[in-house]
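Shown next as structure tokens: one chain only, the form predicted on its own.
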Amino acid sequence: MTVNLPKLTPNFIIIYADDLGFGDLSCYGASGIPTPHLDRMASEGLRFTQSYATAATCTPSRYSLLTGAYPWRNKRARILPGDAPMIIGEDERTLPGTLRDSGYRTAVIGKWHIGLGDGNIDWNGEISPCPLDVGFDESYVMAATNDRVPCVYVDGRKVDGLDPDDPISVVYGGVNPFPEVATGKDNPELLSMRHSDQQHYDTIVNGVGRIGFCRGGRAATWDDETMSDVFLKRSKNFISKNKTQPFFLYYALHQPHVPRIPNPRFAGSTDKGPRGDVIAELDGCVGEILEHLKAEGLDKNTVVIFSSDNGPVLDDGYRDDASVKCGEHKPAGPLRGGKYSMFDGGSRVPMIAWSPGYIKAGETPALFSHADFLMSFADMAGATIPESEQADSLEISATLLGKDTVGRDHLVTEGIGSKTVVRQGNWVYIPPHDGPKLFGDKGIETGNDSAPQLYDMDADIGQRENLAAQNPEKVAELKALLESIHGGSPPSGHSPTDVCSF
């Protein structure tokens, strides 16, 4: 469809949270925690409340926001290990690199968790693929996750400020091949944050176990108070140093992800524990983006997407009192499930659509995937992509702009191992799935049921009646729309042998 817009070229700034629920925000009804930034981008912006990230976990998702395809179409786009990787081609078709065709400056600030390297990475050398080679022509990023190791940023192709008389080792799985560095396991001791699961007692960073065992680079490491910091400081740099020009920024935040080790400016700035502070930090940084672009002369001219990779976690590997402190307050606002669920609140996320010049404050119930960021942006900035790369994408810029209210006829998202859920308009179908019915002890609904399972979104958000016995009809004919969006090619999660494994 064709949108009118103003005539500059417009720059484009995805920021990105990391287990953000769609009842974390208090312009989505929470009330326990303070956004007071992402409320008033709300209030100038568009607010969505039927936005969906792809998947219900972070690796597969971030993969489709810069790709534009599903998750389950590639195989290797799970839950990667720090060590895992790149995952996207470079001969793929990306959102970084379709604009940096177009005459953007691209950048990658954050987290990445979409892998580095060919399968043997040199962190004490130089890495490659990594990001600059699939769109960005800039780049600082840690690997993985905070939670995994190693703890270090990669400033373009290199471990920033590693010390090359100090080498970085890196091992997943197994024993600890380093004696002499400690573990959370053999050495508690030296925890200043235990962990609840018997994935976070690796290699100590910190004071902080983590995920993966890793020797060395210790000048290189991060500190886990000012990481927010570090980050929201490359990106107003990125972002002044390209005013002159079109870009692209994907701001990848790490709140609230675990380990949540908020900036003392922020630690005790809520009564809901590190999770609640670790958001309002999060909030911070938006805030302060907003104001930068106010203060270059850019707000009238940027669209700004906030939205979070999947649906939120309490208790993800560390005691932080997170279930506790909660209270009253619902991550997942009135939806079912969580992160890793095919229920609802593993893949709809709070997403915001900000820009004075192009965007008319509101709200808007238009059905929207983060898979289509592609081939939105690339109309908005005059870009043409063939058919044969336009992956799942799909054109709907008018969305985004608050000029249609419909958006998407049906979207696919996944739960944990690639088990797809298909949505068209109202209803929600779940297929059968083998499986637990409670992701371990994390208290969160995984959507597993030998039986089929139909929502009515529109009557019941919280995906408590299952309509399927009734409506038979309706259950056959999104199995058959599921089945051909999948094609000859179904996800591995959909084998009538696949278990789910946590």
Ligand code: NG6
The other form holds:
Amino acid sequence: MTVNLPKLTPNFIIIYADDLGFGDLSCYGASGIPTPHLDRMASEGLRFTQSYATAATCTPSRYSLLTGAYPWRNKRARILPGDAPMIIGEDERTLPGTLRDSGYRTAVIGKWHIGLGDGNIDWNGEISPCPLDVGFDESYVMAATNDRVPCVYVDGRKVDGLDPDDPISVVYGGVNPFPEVATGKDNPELLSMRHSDQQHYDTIVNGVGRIGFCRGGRAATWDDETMSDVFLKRSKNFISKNKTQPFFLYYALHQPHVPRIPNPRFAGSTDKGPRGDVIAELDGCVGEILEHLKAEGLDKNTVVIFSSDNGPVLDDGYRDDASVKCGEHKPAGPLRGGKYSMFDGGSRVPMIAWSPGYIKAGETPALFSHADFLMSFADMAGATIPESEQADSLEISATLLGKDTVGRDHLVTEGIGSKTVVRQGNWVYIPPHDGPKLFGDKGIETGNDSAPQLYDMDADIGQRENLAAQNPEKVAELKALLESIHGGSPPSGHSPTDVCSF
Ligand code: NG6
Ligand code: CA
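For comparison with the form predicted on its own, please write out the form predicted in complex with the ligand.
Once more the chain from above appears, this time first in line as the rest of the complex follows.
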């Protein structure tokens, strides 16, 4: 459908990092990892200090980014295995679908992790549903994460480069059903990357143990070292191809998620080991996209958002020196907790909105939820969404453009297992939860406590002083607010593939 749009309708690009923390960039206070392009993007754009992904893990956050709905509304929105079915319904309102209906060309390039197929996926045939069924015109994705099989790119409905004589089979759970496939468990001598847990010792692909069993698809297997270049090149092509009409690109980076395998150009470029190197690589990608927009004359008419799907983790299953080499660098900055956590380190993430034509440079403390892209972009694109389909998304484009510095009144986030947390103004309320205080051996605080927790984020960004006992009225008010949003308890997204008894 071609629609004549008003001249100033912007293009949109969301560059979404995978597990990048609030403190990982110099423009957010870090000093150990060079991120010159993101720092420049921040100095030319609007730097958010209180923007939140909706969850502390990937699938739930990305589900909200694309649908505008809080993840606990969908009990399948939890960390998905690589063969999980698509969790967005084909008739569900989505951000790309809304923009496509308004005349935009839309693409997702990079990490998907929202599920593919209908539960009985045939990797050797047509994959349906896929991103093309939920609003994207083009799709070039890794199905789940870079530590999960199948380690292939899916181009539209097909695995890219698949040799039909070497079909792919994927199985999750149990014991290895493919005797010819080497696993990290039985063939550790074949591993070139060391392991710290038993979840990443199934199929060995490129010398790295992955979660899940997989055989076949050798010609289609990705090369971890060039993954960044593959997604970047596709993204630049998509931009160039669509320069004469509005477009939306969801460029979903795989860095700095494990396994961290930078291109040799970046290997050793920092003194922080592979985690630092892939952050430097990610920064390079952002720089190239901004340069490319300028070269194509699109920099004044494109809104670029850079953010992350959840907070940081150092050791997430591979011993890659991230903890050892971290030194003084604090991936979550001043925040408590990290990936998986109910504390702010789990879901408060760096976010920069850049658009020389639309957004004045600066910094904003406005409260923003990644669920808000749906309504806010829709408004800028001239689309209207019926109230019944707005989900949890708010039209706060003025906040995104820096004209409003308050943003939301309140928002809900969640730690792993759909454990919800509410923030209103400067207050964060974490309901009582049983469970371990630390997340496995990752050194990350979960936020579990049998007592209610209340923090004043203005006075105590590190959530050190639980003020619940002194403020029973505030606790009651926020408890009631949270329950008015989701009822007594949200559906639990916890599953055996979530790590730890959590
Ligand atoms: C966990 C994996 C972790 C990562 C995560 C998903 C362990 C032992 N395993 O189950 O490595 O893949 O799932 O990350 O932690 S996410 O960013 O996609 O949510
Ligand atoms: Ca993630």
